[in-house]
Structure formats: structure tokens, C-alpha cells
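Just the one chain here, laid out as C-alpha cells, in the form predicted alone.
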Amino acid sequence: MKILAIDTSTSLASIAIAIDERVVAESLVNTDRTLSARLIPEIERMLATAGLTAADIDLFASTIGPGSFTGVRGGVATIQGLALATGKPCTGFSSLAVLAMNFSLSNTLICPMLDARKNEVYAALYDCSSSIPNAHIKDCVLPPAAFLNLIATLTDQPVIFLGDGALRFSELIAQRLGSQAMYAPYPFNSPHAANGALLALHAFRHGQLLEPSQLLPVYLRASDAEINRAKG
């Protein structure tokens, strides 16, 4: 099973190619404001590095959010296009689950947190003690203080925080949770598409594949354009 997975939920896009459970190529690319110009060339470079073409890929996978509206939409559209062009299936995965998997097999609870702007975070709480994360608090968008209150009511066990939202609100996390909170070293604050490839393989093995038209973004909240349109 040859899998091409991408994560475009943040300004640091990640692309990975895996054959079953073996990663054969992966890259991290800063695509802030340049996603459309850099994503396809980088996918082509990764395919060449792995000695493959798009036609060789059996399954295409993309993050479906939450995260940057533009990034998630661009990544989903790219994977839809590749799946349509090759006649292959696709699947989607949570950007927060992929980020949490930087600590796979950890017995400590993992809290991926992305900056959602407007003084909110995209966040979840995962048990990553197995290779596939299990959500104790599902992906949501909340003010950080409200999300930290959820954690405090759920557990008094240590929690590892990671992601750009955890970096931005680290002082608030420390104030609310004190020594219960631990912080990931900086290399672990970025999502890796290789984790998405593992989630895609899991989806394949459980018959959870999609037609390209069924792969849809999950934003968790309305975009500014939608809010403004609703206001008239």
C-alpha cells in the first residue's frame, strides 16, 4: 500500500510518502502565503525522491482540519485532484490527531493546541498510548481558559501541551494547571504528514475510504466571510 499524505493546517506544510508502515520520503515546507505555489512542486519532488509517480500511489490522504481555512481548503482540493486524476481513493484525518501523534506510545495525556486567532484555540486531549490516538476531549474551538477548565475537570494527571497555540498561551496554561502541564520541545510543535500516513493506513484497513467528492474540510467554526455574509 503506497500512501501520499499531506498536512496543510498550519504555515508549515508537511508531505510524506509511505509504503505500508515504512516512510520513504517526507518534507516540511514553510508555505505561509505561498501554499498554492509550493505544494504541488513539493509533492512532485517527494514522489521523485521516492522513485514513484502519482499513478503509483494507492491512497491519497489529507488533513481536513481544524486549522488555517486557506491551508486546509488548499490541501483537501489538492488531494481531491490527485485522487480524481488517478482514479484512486482518499481519506482525511484530524490535524490535531496528527500533531498529538508526535508523542505516540506515551502514557501521558497529550494536548495539541493550534492558535485559532480571535483569542481562541483549536484543541483536543488525546490518549496516545497506542499508535492510533484516542480522544478524551474531541477536537473543538474554544477560548484557551475554557478549554483548560475542561482539562482540569477531567483529570489531575500530567498533560503534555504542544503546537503554536500552546506556545502562544503558555503563561495562561502555567497559571491554570501549574505543575500538571508539561511542554513539548520545539521540534515536536509541528505536525508531520508521516503520522497522517499511519492514520490513512488505519482507515484503509478498516474500510474507511472516501471518494474525492466526500473528502470535505472540518473548520469547527464559520469563516470571516461566512460571518459577514450572515450579518448582511
Given for the second form:
Protein chains: 2
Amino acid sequence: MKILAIDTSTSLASIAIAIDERVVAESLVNTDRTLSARLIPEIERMLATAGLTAADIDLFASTIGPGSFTGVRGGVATIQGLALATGKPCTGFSSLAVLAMNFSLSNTLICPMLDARKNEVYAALYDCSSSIPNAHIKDCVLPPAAFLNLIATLTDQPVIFLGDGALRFSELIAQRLGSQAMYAPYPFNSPHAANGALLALHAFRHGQLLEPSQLLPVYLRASDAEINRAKG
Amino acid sequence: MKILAIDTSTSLASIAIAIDERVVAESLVNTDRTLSARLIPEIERMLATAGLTAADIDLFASTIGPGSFTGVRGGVATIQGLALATGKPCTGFSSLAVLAMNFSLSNTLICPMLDARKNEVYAALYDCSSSIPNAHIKDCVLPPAAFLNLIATLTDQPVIFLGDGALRFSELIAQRLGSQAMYAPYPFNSPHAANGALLALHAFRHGQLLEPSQLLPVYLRASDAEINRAKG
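Switching conditions: you have the form predicted alone, so give me the form predicted in complex with a further copy of the same chain.
Zooming out: every chain and molecule, the one shown earlier first.
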């Protein structure tokens, strides 16, 4: 079972190739404003390094968000194209779940938090004590203070914060939650596509694969274009 | 502070570039028998992707082992060369410590275990509850059964096993430790150089940098060549 998984929800895109529960290649690459130019060449390079072609891949997986609209759209479209062209199935995963999986097997609750601009965060609260994360607060978009209040009403146990939203709002987190909040060491603040490949394998084993047309982004809020259109 | 870190102790080599507590690129690449041909081109490619040259790097870091003799030697020599040519300092880190750091902030003890061939493992037991791992059993080379006995005499608390040695000897681990043993999800079984970059930053902050000539592999046992020479 050969899986190609990508996460393009943040400016540090991640691509992974896994074969039978073994990661054979993973790449984190800074794609600020250059994702569309870099994603396909990077996928081609990694396939070649692994001695594979797109036709060898059995399952394609992409983040479906939340995160950068452009990034998520680009990632989903690329995986849809690869799945369509090869006739292979695909699946999607939450960028926040994959980010939380950086702390797999942790007994501490995990709060992945991505900067959603406009003074909001994409955030969730996951139990990662088993290898598949379990949401205590589902992926949502909120002002960071409102999300921290949600956590405070739910638990007084320690919570590990990670992601670019946690880095941006670390002072606010410290003010609101004090010593309840723990912070990820810096290499843990980005989603790793290898964890997306693990979720894809889980989806495969549970018969939850999709046709390319069924792989859809989950933005959690309307884009600026949609908001402007609605305003008329 | 720009750091280039590499871990070449296993067949899945890892290279990371970090700038000021931010990972800007990381790569895991399968280098079975091709490390010497692949390492420099991969470093060049990653520097170019990050918009950097070797001269821009402030600190170079390599695994010093334990692990594949050829891999560790190649990694150390490459980092020595880069540090010498640029006049920048370097530092080394344990491949087992970096592997254990895949479970940073965990309250569970971590046992990184690499296959050392000859029915032995390179292994250690780390407390990773803070971002810098703390050894309860230092890096050593032992038959896996002997190492598991060492753990059993030390603690009856759960231990997370990871690394290619843990995968190879998983049955033995289960026999000896039963439900005390937990196993890493598969993306966690390889060292990530970004964690090596974090250790390098820690070494820098504590004034523990080295001249290139001081960066030396720690093999933990004699090579076959040395054993054969001693036999005369």
C-alpha cells in the first residue's frame, strides 16, 4: 500500500510518501506565495527519489483544511488531479488533527491553533493518547480569547498548544490559562504529512475512501470573495 | 541564527534548516547504500529552496551516533567539511536522543531503539517531559533482551518504544514487558533533524559548540574492521 499525502494548510507545506507503515520520504518546504509553482515539482522530485511514479501510488491524501484558503484549495485540487488521472482513490484529513498528531500517545490534551487572520484562529482540542486523534472540541474558527474560554470551561488539566496561531497568541494564552498552558518545542509547530498518511491508511482500513469529486475543502468560514459577493 | 542539522544514523536520512526557532525546511530521504551520493546534492537543494547558501549558515550540526557506521561517518565528515570551509562552529547530537524527541513533552518514558545488527540494539531510556531529553539509561549497545531486563529493573511504568530496533524486536518486547510497552505510530520511528537543530540551538546557548576537529562519532562498539585488526 503506497500512500502520497500532502498538507498545504500553512506556509510550510509537507509532502510524505509511505509504503506499508513505513515513511520512505517526507519533505517540509516553505512555500510562501509560491505553492502553485512548487507543489508539483516537489511531488515529482520526491516520487523520483523514492523510485516511484504517480501510477505506483495506491492512495492519495490531502488536507481539507482548515488553513490558508489558497493552500488548501491548491492541495485538494492537486490530489484530485492525481487521483483522477491514475484512477486511484483519495481521502482528506483535517490539518488541525494532523498537527495535533505531532503529540501522538500524549496523555496531555492537545490544542492545535492556526492563525486565521482577522484576529481569529482555527483551533480544536484533541485527545491524542491513541494513534488516531479524538476531538474534544471540534475544528472551529473563533477569536482566540473565545476559544481559550471554551477550553477553560471544559478542563483545568494541562493543555499543549502548538501551531502558528499558538505562537502568535502565546501572550494571550499565558494570560488566560497561566500554567495550565504548555507550549510545543519549535519543530512541533507545523503539520507533518506523514501523519496524514497514517490517517489515510486508517480511512482505507475503515472503507472511508473518496472519489476525486467527493474530496472537498472545509474552510469553516466564507472566503473574502464570498463575503464581498454576499454584501452585493 | 541559521542552523543546518543532519541525521544520517539510519537508512532514512534527515536534513533540516531552522532559522530563529522556526523550521524552514526538513527532508527525510531513503538513502540505503546511496548516502554519499545523495547527501551533498540534497543539502544543496534544500539550501537553494530556502534561498540560502552554505555561507549563510551560522551553525552546523550532525548526529554523532550511535547508528549505521557508514551513515554516522558520512554525516560527521560532511558537517566537519561545511564548518571548516565556512569557518562556522559545529556541534553533535545523539541519534537516540533526537529519536526520543519525537515524543517531546511526553510524561511517558521513551525508549529509542536502533537495530545494531549482530542481534544487538543501540538503545537508551529518556525522559522527554521537557523539550531537552534527559537520559535515565544512557546510549548503549546490548542484546535486546538484556536491555529490556535493564528497563524492567528500573521501572514498572509504561514505556514508549520506537525506532527500527523496536520494530524488529517488537515480539521480544511484548513477551518481556507485556502491557508496559507502548509502540510508536509508524511516522514516529525515524529521527527528525529538526529536533537535532533544536539540540544544536541549546548547545549554542550553553556555549557548547565545537571546532570541526572536535566533532567525533560515538560508535559505542568497535567496527568490524577494528575487531578483525585486533584479532590479528
